[in-house]
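Below you'll find only one chain, the form predicted alone, shown as C-alpha cells.
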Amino acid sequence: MIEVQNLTKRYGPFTAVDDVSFRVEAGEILGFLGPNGAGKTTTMRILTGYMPATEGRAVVAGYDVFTHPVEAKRRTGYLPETPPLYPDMTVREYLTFVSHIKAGRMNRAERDERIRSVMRKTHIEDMANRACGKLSKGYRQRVGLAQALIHEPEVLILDEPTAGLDPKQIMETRDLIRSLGGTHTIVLSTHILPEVAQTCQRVVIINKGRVVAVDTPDNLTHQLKGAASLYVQVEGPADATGALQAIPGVMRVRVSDRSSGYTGYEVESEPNRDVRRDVARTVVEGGWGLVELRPMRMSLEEIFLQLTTSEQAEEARHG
C-alpha cells in the first residue's frame, strides 16, 4: 500500500532524510519511531505530498506522490503535528467544509451521515457546536483525526496523534487506531514507545535521517539480544550463582533481585542454546524451590536506545 524507495530530502548542505526505504502492507499499522530531529515528520510530509523530495520515490495506494499527487492525496488522510483547524468554525462547520473538499459529491443526507460517523468514531459529538478555537488540545487532536477520516481514505498518516491527550483519551485513541487497522493502512509517528508496542505490527526506527531498523518488535528483540536470557527465581536464601554458572552453555549469571525468602537470577546463555531444562534440573537437584523460569525480552525502550546510541557511537568512531 505504501512503498518508499531511496527517499532523500536536503535543505542546502543539511540532509534531513537520507536514502530512506521501507514498505507498508495493506491493512498494516506501522510505527514510525525516532528521536527529535530524526526526519520522521519530513518523511511524512513527503508521503502526503505536503513537500517534494530531493531524490527518491514514494508510492501510496499505487500512485506516485510526485507524478500523480491528486490521486495519491485522494487515498490519504493526514493528521499533522498541529491539526489544521479554522478557529472561528464550529466542529460541525469545519468537518462539513473539509468534506466538501475531500469527500467528493454527496447529497446532504450522505454528507451529514458521514460527518456523524467520524464524530462518533473520534468521540467529539458533544463538541459539534463548539468553535474549534475554544477546544482543548486533546479535542483539537480528535477533530484533526476526524478530518483525516472524513473521505474514508485507504491510507492514514498520523503524526503524534495522542499528543496532549489525557490517559483516558490516549486509551480511546489507541483503541480507535487499532480498530482502523485492516480497513486502513496506517503509519503512526510517536515518541511514546509503549504506544507502538500496543498498537503497531511493525516498527521503522529512524535516526539522523537514516533508517536503522525495520521489523516487528519481537524480531528486533530476538536479533538485538544476541545471547538468550532467562529469569530464574528460586526459594531460599542460599546463593545458586555458582551452580547456574557451571551449566554448559551458560555465559554469565547475576542476581537481579532479592525479596523475603526468594532470589531472582538473570541467566545469559550462548546464542541458539536452550538451557531451560538444565537450569530447572540444577535448581531442583540443588534443593532450591523453583518458583519462576521464563525468557527475558528487551523492552522497546531498550531496543530504541541500543539502535540510536550504537549508531551515534559508530559515527563518533569513524568521524
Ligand SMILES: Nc1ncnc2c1ncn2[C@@H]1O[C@H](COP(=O)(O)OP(=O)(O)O)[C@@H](O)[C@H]1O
The other form holds:
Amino acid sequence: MIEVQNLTKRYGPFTAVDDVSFRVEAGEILGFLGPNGAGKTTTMRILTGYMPATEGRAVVAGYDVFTHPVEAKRRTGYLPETPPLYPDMTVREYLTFVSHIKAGRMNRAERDERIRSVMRKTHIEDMANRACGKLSKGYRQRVGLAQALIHEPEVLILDEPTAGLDPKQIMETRDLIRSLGGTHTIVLSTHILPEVAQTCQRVVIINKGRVVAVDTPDNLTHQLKGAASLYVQVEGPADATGALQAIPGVMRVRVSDRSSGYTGYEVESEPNRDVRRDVARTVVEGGWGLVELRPMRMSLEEIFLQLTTSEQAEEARHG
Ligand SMILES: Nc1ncnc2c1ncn2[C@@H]1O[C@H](COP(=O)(O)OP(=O)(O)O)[C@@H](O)[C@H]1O
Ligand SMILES: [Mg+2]
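Would you generate the structure of this protein in the form predicted together with this ligand, following the form predicted alone above?
Once more the chain from above appears, this time first in line as the rest of the complex follows.
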C-alpha cells in the first residue's frame, strides 16, 4: 500500500533523510521510530506530498506522490505534528470546512453524516460546538485525527499522534489507532518506544536520516545481544563460573552482580541451544542454591539505544 524507495532529502548541504526505503502492506500499522531530529517528519511530509524529495520515489495506494499528487493525496489522511486548526471555528464548522476542501461533492445530509461519523470515531462529539482554539491538547489532537479521516482515506500518516498527551489520552489514542488498523494502512511516527510495541505490527527504526532496523517489535527484542543469554542467580559466595563454563553449548559466563550471599551470572549460549536444564542441574549438583534462572531478553529500550548510539547499528542493518 505504501512503497518508499531510496528516499533522500537534503536541506542545502545537510542530509535529513538518507536513502530510506520501506514498504507497508495494506491494513498494517507501521511504527516509524526514532529520536528527535531523525528525519521522521521530513519523510512523512514527502509521503503526503507536502514537500518534494531530493531523490527517490514514494508510491501511496498505487500512485506516485510526485507524478500523481492529487490521486495520492485523495487516498491519504495526514495528521501533521501540529494539527492545522482554525482557532475561531467550532469543531463542527472546522470539519465542515475541511470536508468541502477534501471530501468533494456530497449533499448536505451526506456531509452531516460524514462529520458525525468522524466525530464519533474520534470521540469528540461533546466538543462539536466548542471553538478549536479553546480545546485541550488531547482534543486538538483528536480533531486533527478527525480531519485526517474526513475523506475516508485508505492510508493514514500520523506524525507523533500522542505527543503532549497525558497517559489516559495516550491510551485512548492508541486504542483509536488500533481500531483503525485493518481497514486503514497506517504509518505513525514516535520517539516513544512502548508506543510501537503496543500499537504497531512492524517497526522501522530511523536514526540520523537512515534506516537502522526494520522488524516486528517481537523480533527486535530477540535480535542482537541477549537473545541467547540466561540470567542465573546462585546462593553463596562460591564461584560457579568454571562449572557453568564447562556446560556443553555455553559460550561465555560472566558475573553480572553480587550481593549479600548471592551471585548473579550471565550465561551466554550458542544460538538455538537450550541449556537451561543443564545449568539448573549443574548449580544444584554443585551444592549451590539456585535462586533464579530466567532468559535475558533485551528490552526494546536497550535495542533502540544500541541501534541509535553504537556501531552495532551497522551490524544490525546487515543482519
Ligand atoms: N526546513 C528545514 N531546513 C533545514 N533543516 C531542517 C528542516 N526541517 C528539518 N530539518 C532538519 O532535518 C532533521 C530531521 O528533522 P525532522 O524530519 O523534523 O526529524 P524528526 O521528525 O524525526 O524529529 C533535523 O536535524 C532538522 O533540524
Ligand atoms: Mg518530527
